[in-house]
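To begin, one chain is listed below as structure tokens, in the form predicted on its own.
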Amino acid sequence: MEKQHLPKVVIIGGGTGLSVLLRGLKQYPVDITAIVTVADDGGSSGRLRNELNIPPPGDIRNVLAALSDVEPLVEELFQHRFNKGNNLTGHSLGNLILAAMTTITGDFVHAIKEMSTVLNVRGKVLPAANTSVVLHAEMEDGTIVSGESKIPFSGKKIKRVYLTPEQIEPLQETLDVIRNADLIILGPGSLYTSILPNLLVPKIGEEVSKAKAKKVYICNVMTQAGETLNYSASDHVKALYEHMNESFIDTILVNEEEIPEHIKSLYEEELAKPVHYDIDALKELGLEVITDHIVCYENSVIRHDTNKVAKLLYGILQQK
């Protein structure tokens, strides 16, 4: 099928969850655009962001790798993280290449497009903005915590998150792909630090809300201490609605598989537990609820099963 006739799928997020999902979805005949957060300020990304005054490349790097169609060794090279060398330790080669390409081209978006060509990326990768943004959280006690990497460690309950500077321009291309999408997917990923930083970029959340596409939220399997402690599935959705000041999701995808006890006990050490799927509350919010066994385990870490989730999402597209 020619690309212009393929169903257009827009996926919004960041972190590991987005990359995992894309690896499965790229196997289907769909035109993928990933919109990726630029609020990261920790690790290698944070260092490059501060030293070179460029948007953080880490989440973009992971998405490029997930959508790439190159020899495994090339992807491994791109994802290689140095563990020796005073100034190199902690940096991944892909981050350094994206930083270098940004310096050469003078533009982060241009750098991503050039790397997409080099890595034979299936789809399009767009940053939520062509500049760094700072994520702030207002806690329930009124205190403000600034910095995406610091928010989960505040030990307090988040009331809301917001971005600075106030004047952030999204790419026109990003707004266009949202308007023309057949399916918009949010998540999986950290609610306050991976998904909302995209929607809070001026005009992006608004365009998502009014887009004609069906909107699917892939709910996290486990809660996250410092972000969603004790949150039910409907709490996740309500947080999205409160930040956008409207209801805008059509469908939620939730896991119905029981998590093994030995995995749960490992997560309990991080104060994380399975998200309670309050189906009735979700239906009261007007959502179509799709439940399935959609998790897998890698070295005792819970991940969404990329193939299962991709199949379900493609099924939603075919219904349309």
The other form holds:
There are 2 protein chains.
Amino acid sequence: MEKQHLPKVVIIGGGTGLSVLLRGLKQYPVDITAIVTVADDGGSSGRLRNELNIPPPGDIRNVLAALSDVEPLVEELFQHRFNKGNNLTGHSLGNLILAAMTTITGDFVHAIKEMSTVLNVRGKVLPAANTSVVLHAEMEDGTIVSGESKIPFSGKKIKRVYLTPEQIEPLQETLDVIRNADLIILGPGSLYTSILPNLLVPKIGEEVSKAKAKKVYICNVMTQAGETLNYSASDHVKALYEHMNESFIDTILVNEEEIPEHIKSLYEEELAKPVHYDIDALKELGLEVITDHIVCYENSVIRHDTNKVAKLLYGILQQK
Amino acid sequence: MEKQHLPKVVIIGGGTGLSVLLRGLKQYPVDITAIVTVADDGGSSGRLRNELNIPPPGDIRNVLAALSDVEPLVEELFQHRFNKGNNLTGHSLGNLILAAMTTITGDFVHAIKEMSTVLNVRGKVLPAANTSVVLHAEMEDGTIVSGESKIPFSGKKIKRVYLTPEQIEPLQETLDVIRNADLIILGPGSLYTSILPNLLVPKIGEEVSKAKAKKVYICNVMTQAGETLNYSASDHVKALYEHMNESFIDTILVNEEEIPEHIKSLYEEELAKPVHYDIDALKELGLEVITDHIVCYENSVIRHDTNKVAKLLYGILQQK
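Cool, the form predicted on its own is there; where's the form predicted together with another copy of the chain?
Starting with the chain above, the whole complex follows.
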């Protein structure tokens, strides 16, 4: 099938969750665009962001790698993280390549397009904005925590998140792909620090809300301490609605597989528990609820099973 | 012409001099192999060598870039040097890529071959050894200076240079290409710190000496403080012979173009002068002497004119 006739899928989130999903989804005949947050300020990305004055490359790097179709060695090279050396420790080579390309071209989006060509990326990767943004959280007690990497460690409950600077321009291309999408997928990923930093970029959230596409939210399997402690599935959805001032999600994908006790106990050490799927509350919100066994385990880390989730999403596209 | 029928040219030296020459030579129908020193221990290369325990990548990087046939942006990326950022300053991206690839594959030569493919390199690039080597200089006063980057700053006259460890294995491939070469070119490059660190790798110097190929030495245009202060052209040749215990050069290429006064005075600030071409002494050494106008100027830096030198060298090949 030619690309212009493929169903158009837009996926919105951060690096890790998106890249897990994209590895499965790219196997299907769909035209993928990933919209990726630029609010990261921790680790290698945060250092490059501060030192070179460029948008944080890490989330974009993971998504490019997930969508790439090159020899394994080239992908391994792009994802290689220096773990020796006083000064390079923690930097991944792909981040440094994106940083150098951004410095040379003076344009993060241009750098991403060039790297997409080199890595033979199956789809389009767009940053939520062509500049860094700062994520802030207003806590229930009224205090403000600034910086994506600091928010989960405040020990307080988040009331809302917002971005600065106030004037952030999304790419016109991003608004266009959202408007023309056949399916819009939110997540999987951290609610406040991966998904919302995209939707809060002016015009992106509004464009998603009013898009004709079916909107599917892939709910996290586990709660996250410092973000979604004790959140049920409907609490996740309500948080999205409150930030957008609108009910805009059509379908939620939830895992119904019981998490093994030994893995649950590992997660409990980080105050994370399986998200409670309050199906009735979700239906009251008017959502179509799809439940299935959609997780797998990588070294005791719970992940969405990319093949199963991709198959479900492709099934939704075919229903249309 | 198919590659197996092209004349085989082997070029021996360090990064900067070789890369200047190779940009011209790769335009000719020749099968190029560059043999490149691994004695560098300064700058970005030195830091990577020490911190990651890999051979110094910088000279190899320059030669790969010179022989590459890719879009200008990709070459610019490979050669990009980070000049901001506390920790990355001075590292060039190509060095970091070679470092990462060496760490992943565990093998510097393998990393170079992979990068040669990615960069569409026109020829073969071989390190003089697959490990780092340390260059030492015994000075006229008997003191020893260790480390390539320190040698030019001792303020003393070099008597001889040598490598450690004593057991260094060249690649069998390197010995084979030298043996089968139609033309072997030494330089251009620093006598003691770029050319000799190759010839002093056990077996490489011997193999060059006894090779059937015509051996051409491209003499430096200017003397270098700390290395070849006041050296005439024949002093350069004698230093090579003393280190190899043998007269092995057939032809010397020397510049006869007068260096403009304003450039000479810039070089004099660094105690560098035009090399005196003592033609009679060179002929007494049994050398064929080729003189021509073979320099050009890049921002007041004297370089061999890559097109003129390449043409002369190709002419030598055709005489055979």
